[in-house]
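Below you'll find only one chain, the form predicted alone, shown as structure tokens.
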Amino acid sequence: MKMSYRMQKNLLIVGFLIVPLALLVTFSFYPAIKLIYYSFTSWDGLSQQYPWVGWTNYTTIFTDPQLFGSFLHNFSYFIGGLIQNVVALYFAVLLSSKLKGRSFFRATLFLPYMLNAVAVAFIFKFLYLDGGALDTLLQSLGLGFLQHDWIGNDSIVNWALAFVSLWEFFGFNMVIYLAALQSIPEELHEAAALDGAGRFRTFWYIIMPNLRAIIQINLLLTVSGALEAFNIPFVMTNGSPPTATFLINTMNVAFTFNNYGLASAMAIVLLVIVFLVITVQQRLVGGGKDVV
């Protein structure tokens, strides 16, 4: 049977789209629909019965301080992420200049990101021990008054854990900023130098506008990572109540208390909050269009 060129083209397009669309529906759309359905039930994860409870799970989330209140534990990771971006941008600007040994410093600062996340958590777990390496270092520097029970003190434990996240992911953000800085045309720096612009003016009027899109991407990763913090508090404190993030509580509700309906509702709430926060962030930061 003869087919026109247009029909052959359409059949070819459909043929290439069938497999990815089938995978997308099977592993993304269908599980998402089932997750929404489970969130309105009290399913225990094993039985074939799905008792309908309506909006009860969502009401429980917003009225139980142990569930929704755990977002306060994520706040330290958010602040740590903001500091992480500032420090990463500073070192990226510093290492993009003609600094002697800059390749060595780039590799050294990027090294923590290459380490296994669980290994990093265990390293800092021993570092934070009462009388451990950190306290010994502070004592030797004459800063013994700064010694604390870093993990056992509820008032500072989340900030101590947030620092671990900052140390681990700082190198990744720095490399992203370095790549963006190297894409800025050298002519802009030369023009700024001819006009007598100093380092601060060059940074503020040349570098920052051209990094707007990259800053927005890194902030997006920072916000989503802070809201979904899991491995560091889980490994270092076993997800104890003072450090349990919203995601850890979601996992506990599902796999410890076998309440998959409530856990599904918590997953939906987390997804909606991430979406809302990222939308607000995009409004504040801007569209991120390339200036160059």
Second form
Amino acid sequence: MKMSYRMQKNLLIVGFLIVPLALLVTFSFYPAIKLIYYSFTSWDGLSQQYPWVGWTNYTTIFTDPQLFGSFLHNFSYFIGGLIQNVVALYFAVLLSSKLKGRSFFRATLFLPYMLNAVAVAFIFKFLYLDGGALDTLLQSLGLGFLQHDWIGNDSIVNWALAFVSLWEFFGFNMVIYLAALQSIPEELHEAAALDGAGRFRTFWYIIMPNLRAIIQINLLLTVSGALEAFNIPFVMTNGSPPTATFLINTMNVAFTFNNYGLASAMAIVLLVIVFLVITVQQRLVGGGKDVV
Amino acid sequence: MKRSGGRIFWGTLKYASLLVGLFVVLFPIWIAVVTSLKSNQDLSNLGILQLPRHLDFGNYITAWNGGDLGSAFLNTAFIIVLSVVGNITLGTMVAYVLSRFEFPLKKLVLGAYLVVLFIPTITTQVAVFGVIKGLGLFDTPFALVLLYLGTDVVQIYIYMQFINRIPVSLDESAMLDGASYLRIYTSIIFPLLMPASATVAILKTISIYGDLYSPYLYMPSTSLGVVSTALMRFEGPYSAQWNLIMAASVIIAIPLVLLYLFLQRFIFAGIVSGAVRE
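Output the form predicted in complex with its partner chain next; the form predicted alone has already been displayed.
To see the whole picture, the full complex is given below, headed by that same chain.
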């Protein structure tokens, strides 16, 4: 007894989508909605009671400098992320030019991305020790005046941590830029050369416009990555107060101080900011595309 | 004259930049490896940049046993295998349905996956935690498998690109032979998607291997340590014994570096197709 293809089709659509969609709802949408609800309560994570507190959690976030102020610690990751993109694009341009040993350079520059994040954090924790490998290296290069207690000094620690992020992830952006560069048709370069355009003019007028969409994607990843910075301070400094990013504080509020209501509100604030950034960026860069 | 001068300048700048980049990338790794090979004596007596007087592989043995790294690798492998197999199955299923059939809520399904892309996973853990506890999966590896199992818009996109290149006439001739849709999926679509699945599997393996917070949160038992959490816990009892910590770090880093050496092409292709989406 055979089913008609029409009936098969309906069965297959339902059968094939039900498990994936159930997972999507259970682990993404349902928690997101729960999060909104929790954010208006003072739930402690354990009890059956969810005392309604209105907007209190949200006002707390914006008035307690310890909470909203921790975005200041994210700032260094943001600047680091921008530099990371410049460095990645620079090396991508070099790697797409005539070059001996190209695949060796490419493979090595990407290597950090493949190392386990905890291993990277420990390596840099060791490197950054007061009088450690980095200081010793600076000394031997005649740059002794640059020596610091990189982790212990509150005013530079976040920059030191942001550099770890740059070191770990610039290869990722580089590979994306490189693919985009290689997809630019050769004729465009030749035409530019015929018109007598120099290196900078070629880069600015030929390469950059073609990279627009890719730069946008990379910047998006960078900005949301900076807003969500977590792993590096979590492992390297146990998220100590001078290095606690907004997300570290969120997790501490929930899982250390059992204030799930406040933590949920913080998560929502972060979500809204990420969405805002994406929208603004789409408007700014995506909108520009139509004009050109 | 001017032209060749410029060429020399650019050539020098190019290779100088690359060498600086190479140094910045390799210096930390070099230091880690050198330190991991130093005996306690060499560690305290020699300068940090100095090579060990004799290679001491003992740190690796101590780290392996003391950090219970063997069981960490087993736990990680178990979770990766289950998650990746399930992930590929679900991803191909969703992509097959979305690219070969027209149905009313199709746009909504794709849209739902797209929206989720912008929700940072870590932020929702406050609420996911309750779900995992409610399912009775807290402190079991299945908590992680379930979290990693779901497909995402990047995978769906990679698969749909591949499926669209499989001619529909192939499906149709199978149908003439009386094959069911399910049969078309299992014997035509799924096998032909293998190259895409290789990319998806590698990307997924990298992300699971590097994940730190989910195992930390959902599998607190020491016996359930995966590579990330085992390495994190290793620091406590051996703090300041940097030769051991570096040895453990090198051990944990090696598997993906090996994967990278052999499957570089797939990794680069996967990253690029993940980023370049409409």
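Numbering follows the first chain given and starts at 1. Quick caveat: nothing in here was measured; it's all calculated off a predicted structure. Whichever C-alpha set is largest while still superposing within 1.5 Å between the two forms counts as the rigid core.
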Rigid core fit then Leu11 CA moved by 2 Å or more between the two forms: yes
